[in-house]
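Listed next as structure tokens is one chain, alone, in the form predicted on its own.
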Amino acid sequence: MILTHRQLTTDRKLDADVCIVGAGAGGSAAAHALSARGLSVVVLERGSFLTPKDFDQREENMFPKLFYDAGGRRTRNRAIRVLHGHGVGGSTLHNINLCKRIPDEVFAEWELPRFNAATLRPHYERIEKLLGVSRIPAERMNANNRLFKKGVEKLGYRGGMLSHNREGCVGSGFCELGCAFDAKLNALRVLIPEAVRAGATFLADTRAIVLERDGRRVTRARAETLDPATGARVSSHEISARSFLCAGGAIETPLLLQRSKVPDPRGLVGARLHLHPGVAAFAEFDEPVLSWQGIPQSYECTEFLSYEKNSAKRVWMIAGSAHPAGAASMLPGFGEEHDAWMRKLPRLACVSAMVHDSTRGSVSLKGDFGADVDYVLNDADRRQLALGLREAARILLAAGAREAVVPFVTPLRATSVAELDCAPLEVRDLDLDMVAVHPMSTVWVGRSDDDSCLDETCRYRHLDNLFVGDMSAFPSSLGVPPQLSAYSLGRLAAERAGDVN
């Protein structure tokens, strides 16, 4: 069952053999793997129950509902917006549904010998097969992808289609508001109810404060349950479990293990960060381009994207879905200047560049259940960045785009690639809008007490009782996007969490 803040209004002790923190890809998959295995789960999730009926497609409806901090969270030199999704189906509930697995050259990286490709390609394709990931059929392309792809072929780049996990997909192209027409084959269409089915429980607006352990064992975690309108207190509870696993994200799950002052000689949780942070660049076209509807993100360019130590490529590129309200907070300019770029809105084209980051950072507590996210992009970051923004713009050139323009705080603007080329492209902090929708690394895997946090079962090293099923294990940022990742490493830790006795 799920239970939200109008039935949780009295206290409650309840026992499970494995409580979750989390109610994302990993913590829903993790509920999915242990309640078929005939386990008891109780799911706490910070986030509110909502289904298709609530998503209305309005951005200053959805994003407090869907994001922490409202979507307002930030690094702490306000530099990178950070995108941390909550909710029953975390932040599956408001992604663009794009499923690819982690690259053979990222997990050789690593140099982990049980925990690789061979250890979790079986839950890879459990999650694909259960979600339906398939390839997006070139005809179902929006004409922002259209040009895209145009400019990625024209320019003899590498580029291909996308696979997602959606059926019944209307092309509102309103994904990232959730989904209203409930065609994303995601944790809260799927894997919840069969878990809730199978004897799960599930507490939303519930916020877990604290584990508490006797010596190496986590005995129970407290929590309590808010009013999500006004952030107020409705009720108190204590879960014990024979096993814990944590899966709130690489931010909300360092925390949690901060709060709790679980034992951490080496001071590492919490520590390197990686955001996977993106940029856009923007193109006018002579034809309406209508870049928010439809599917989006269906197409890639890796052209500038490798995956070996020390690359000097180490951008992947998109095509961006600018709604209203996202694209006016990256278009340049104030007043009048900035209500023509907005006029021009039906006739731009976005494509976004994410850089697969060597930058950490770290998440801390600010108060009791803030988050100071320290991330300074190092200088190879930027340059990547500066990268894929000139790329960015000559493909959409090169797909006849009548001027492109970077959105800096002065815009750099440039009708030809002559043009485009002669133009000095630097990334510095706050001189355009930085977004990150994929922290990871926080309390990452490794090989030793030395180097990581967990073992490589996903085990927190100096508990016998608590693992980590969510984007805080992988130990550096995985180049693509990590939902399925998430989900897939959800399940690897069900499996040892599940037979902790």
Contents of the next structure:
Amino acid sequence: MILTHRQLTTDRKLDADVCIVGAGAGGSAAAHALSARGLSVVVLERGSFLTPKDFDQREENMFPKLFYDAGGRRTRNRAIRVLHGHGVGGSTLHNINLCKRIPDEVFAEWELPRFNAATLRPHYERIEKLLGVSRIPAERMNANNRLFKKGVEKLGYRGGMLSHNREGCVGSGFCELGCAFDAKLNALRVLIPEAVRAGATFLADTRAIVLERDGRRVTRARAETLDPATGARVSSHEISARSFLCAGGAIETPLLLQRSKVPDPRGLVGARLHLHPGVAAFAEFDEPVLSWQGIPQSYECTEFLSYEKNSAKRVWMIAGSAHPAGAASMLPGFGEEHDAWMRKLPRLACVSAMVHDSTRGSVSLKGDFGADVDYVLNDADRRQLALGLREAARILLAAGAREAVVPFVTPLRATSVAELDCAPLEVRDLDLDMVAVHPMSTVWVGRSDDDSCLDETCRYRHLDNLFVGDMSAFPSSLGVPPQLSAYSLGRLAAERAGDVN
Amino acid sequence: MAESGNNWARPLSRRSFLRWTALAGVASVAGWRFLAPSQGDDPGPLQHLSANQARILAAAYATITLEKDPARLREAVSFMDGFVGRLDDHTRLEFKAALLLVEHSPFLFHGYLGRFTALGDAERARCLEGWRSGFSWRRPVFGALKDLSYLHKYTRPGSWAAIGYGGPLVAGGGAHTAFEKRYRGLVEGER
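Could you output the structure for the form predicted together with its partner chain, given that the previous block was the form predicted on its own?
What follows is the whole complex; the chain from before opens it.
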């Protein structure tokens, strides 16, 4: 059953085999796998239970419903916006449904004998089957992606079609605000209904406050249900379980562990944050692009992406979508200057560059429930983002753009490759919009107590029955869209969490 | 033995008297400037912002979006008031403090005697340009005002025709009913 703030009007005490915190990709996959084994599962989810009728494709309504801090969360230095989702279905409600496995080179770099490509393979295979992962048909490319592909091919760069998990997509283009047409084969549509029918209980609008311990065992989770409209507390709950699995994502999971004061002798919980920060370049074409229509991202350029250790190419490029409010936030200036850009919107194409980051940041509590995300890009990653911006602009010019623009505070505008190559291009904090949607690696798997929080079964090293099944667990940046890996990791962590006596 | 005692009890020299009087005057003016209400129309009912904060937001919104219609400005402020209510406590406090700084920024940074809400359009635009492109620590404040302003403006259907945007595709013909079938019976007590 799913219980929301409407049902959870009185305090409850619940017992389960496994208590999961977070109903996103990892938590839902874990709940799905555990309930299929006949185990009783209680899932706590901070966000609401939303279905297609709630996804009204309006940014002002959906941001508060889908993202922490209404989408306004930023790194401590304010340089990077960190979009971190909540809701029954978590970030799978608002992601773009791109499906890629972790590359072998990244696994190899971790050198973990029991946490590798072979360990995750059966889980990837199961999830890909459940979610109907398939190659995006070329005829489904929108004009923005077609122009991007044209530029990539003209320059002889490496590129290709992406895979996704959609069925019945009508091309509304609003994947980032939840699909009103229910075309996402995600946690909400596939895994959660099956888990509920197998007996799992989801408490929506309910945040975990703290995990309580007795020696090396977590004994119960304390949680409270909040009214999503007002934030007022509606009721309080205690959930006792044999094991606990944290899957609140790489920001909320370390915060819960810090609030719970779990043993952490080396102060590792929350450290080693990676974000995959991204930037975007725009270009004006003579013909209509209407980049807000259709599947937003269907083609990738991997010319500047290598997963080899210490590679000088760590940029992944994809098309960007440009709905009015989102584009308005990124386009330069304000007043009349900005108005002139917005009038060009139907003819603007957008390409994003995301860095497979080597920067390490950290997450710590701000007050009781706030997040202090400390992340300052290192010079190597700044150079990668600069490379990405220059190449994104080059690709758009090669595709026939009249003018490419990188929206720095003083915009870089180029009408030719020669002009682009002459222009200095440096990525400095607060000089252009940077966005990160893939926080990871804050409670990571490793080989020893000295250098990691989790063992290779995703168990927290200093407690016997606490597991992590979300993006926190990966030891480094993945360099690929992470949803498939988060689902698969949730299943992996659930294997051992379900075995605890 | 060192001289001790209360320095305040000493008789003031003429020079000191003039210095303290001037300082008191500046402090009074600054205090008056700080405490006096911001200028602008009645912002209407508010839940999370004070009337002063709402007037500052309305002035920034008008400069950023070029909106002049008082009714639309009131609607924008009401929207932004609701949005501020969804921020976490820390961010909300920071945002309100930033608004105060914006209000006094013409005096502090730009050499104008008036407050932000009391300036004309061109002066306000010059101030905001300072927030946009000046010292980097000021840029996030401008970014927040810009994001909030355009989030309101470009989610209003009335703004779409001018930018050639047709609006979102709406699920019609009972499509939602079909989608919702998949979720029926999942919530306790709901069929």
